[in-house]
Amino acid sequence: MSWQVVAYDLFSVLIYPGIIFLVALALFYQWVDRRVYARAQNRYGPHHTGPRGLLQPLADLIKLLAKEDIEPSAVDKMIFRAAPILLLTLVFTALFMVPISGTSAIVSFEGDLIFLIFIMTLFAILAFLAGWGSTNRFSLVGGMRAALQTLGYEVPLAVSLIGPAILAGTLSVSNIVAWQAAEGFWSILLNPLGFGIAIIGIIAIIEVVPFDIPEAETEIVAGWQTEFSGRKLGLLRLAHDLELVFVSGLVVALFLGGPTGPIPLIPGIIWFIIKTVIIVFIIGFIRAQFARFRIDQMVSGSWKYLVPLSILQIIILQLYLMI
């Protein structure tokens, strides 16, 4: 392997479209989400640091990283210290499998879609372990809620994400994007029901209103994150912002053609940002319109409505392929 190949691989992983670019994109999407959420509720949102508050997420991250890192004496130190690092590592791993600047991701193999669904399940497992290891009653309740929420929504979310794979005949995210580019249309045109279920599912995965039950500040302080502070809390917040990039990028790849568009002259990264910003806007708007669901409403709503609808969209797609 020549040094040019090694240098290109390092550049892709570390700079573009790798870690540095993804962190910048995550902070930008946090700003978009906060602005949309604030405007929908007739508030300003971030507007002091940087032009129109654009640098406020970066300032918040630096502030958290610089704060004192307090570690309660009763916590399980290994779990408590490892949780933020493992969560951040998982999100970066998942993002490397999402096509961002072209039809192929940094890492791509047949079956990577199943692996990404598995990683989303690991998010909740880590949240549960972080709450359990904190030895705090609020953290424990938050961790258990995170586990219940995943049990309720991972099934319809996984089934809805399999829909585009059935259409493309592949379980590779990059190949699904390439199939949509070759066919000249997006999966959402044939599977709008799956797209809607996927949006609801990813909102539950990233634990924002109305599915912020694991971190309900008015009930359990900060849920499974209650005992985290300083650098650990900063890493958790950064991981949450990167989760927003991941879930929006995955939905765009599977349903909206990924970083491809009707105008070939526009670079793929521009199409990716435009489409994912639309997904972030939808998430922020939904957050502003709904109050937090109770845990029983969340679980029953998933099993009574989303699971049957997700199975229905698979049946519809199979009938379409048979015709």
Contents of the next structure:
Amino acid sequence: MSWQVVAYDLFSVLIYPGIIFLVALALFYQWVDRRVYARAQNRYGPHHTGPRGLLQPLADLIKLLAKEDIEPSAVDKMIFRAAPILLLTLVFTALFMVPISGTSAIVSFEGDLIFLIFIMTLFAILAFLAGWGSTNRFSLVGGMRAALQTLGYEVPLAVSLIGPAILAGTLSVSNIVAWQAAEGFWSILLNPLGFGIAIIGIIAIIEVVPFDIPEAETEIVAGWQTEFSGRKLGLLRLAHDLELVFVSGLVVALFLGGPTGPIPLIPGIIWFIIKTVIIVFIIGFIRAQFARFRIDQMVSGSWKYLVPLSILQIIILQLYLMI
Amino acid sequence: MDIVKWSRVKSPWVFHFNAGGCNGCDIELLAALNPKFDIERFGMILRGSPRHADVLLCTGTVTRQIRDRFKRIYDQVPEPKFVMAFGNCACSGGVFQKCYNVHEGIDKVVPVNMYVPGCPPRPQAIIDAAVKLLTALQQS
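To test you: the structure above is the form predicted on its own. What is the structure of the form predicted in complex with the partner chain?
Up next: the whole complex, starting with the chain shown before.
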């Protein structure tokens, strides 16, 4: 392998579209999310830090990284220290498989869609571990709820994400994007139900209202994040923002054609940002309109309504492919 | 410019603790978070857990019952931390001065950085107090 190839790989992993670019994007999406949420509530949201408040998430992150890091004496030290780092690593691993600047991602292989669904389950398992390791009653309840919520959203989300894969005849996210670019149409046209279910599922993954049951502030303080402070909390928040980039990027790649668009002159990254900001806007708007569901409502509702609807979507796709 | 100091000034997260008040101050505090005054403009968010907070915002005179719990909450806030005494009761005991069951004010139990008098103080007063606190922090 020549040094140019190594240098290019390092550049694409570390800088663009790798870690530094993704962190900047994550902070930007947190700002978009907070502004949309505030405007829907007739507020302004952060707008005194930097131009229009753009630097507010960065200020929060730096402040948390520089704060005292308290480790309560009762916590399980290994889990407590490892959880934020593991969560951040998992999100970066998942993000490397989402096409961001061109039709192919940094890492792609046949079957990486299944791998991504598996990683999304691990987010909830890590939340449960973090809650368990904190040995705090609020953290424990939050972790339990995070694990229980997985039972609700995981199956319909996985089935609805498989829809575009059936259409494209491949299980690789990059190949699905390439197929949509080649065919010249977005799979949301045949997958409207699947798109709706995927939006509901990703809201449950990133744990915001109406599915913020694991960190319900009015009931269980801050859920499984209660005991985390200082730089551990900063890393958790950064991981949460990166999850937002990841899930919106995944939905864009599968349903909305990924980083390609009708006007070929505009580069792929611009299309990616436009489409994902639309998804973040939808999530922020839903966050402002709804109240929190109870955990039993969430689980039974998703098994009663979302699972049959997602299977109906698959049946429709199969009928379309047979015609 | 010191970037850590800048970030501290720009994002003070608030934890709200009621140490035996009558809820008047708490309602004024919530008004400061709501659309009309919206202190999230300055980066202030209300957090549920003291482990996440920078500013401990206390209302009410400290009753003997809550004193130990209050001290424990104070210890749970990570450094650097600031305490804001909100309302007459929190500043000096207010109308409950010389009662048998209260400590007269927050500063008898934990060190206080900023006093906001009033019964209850207006939401503008909390913004004013926050600005003074952060200005002092910036100049330190």
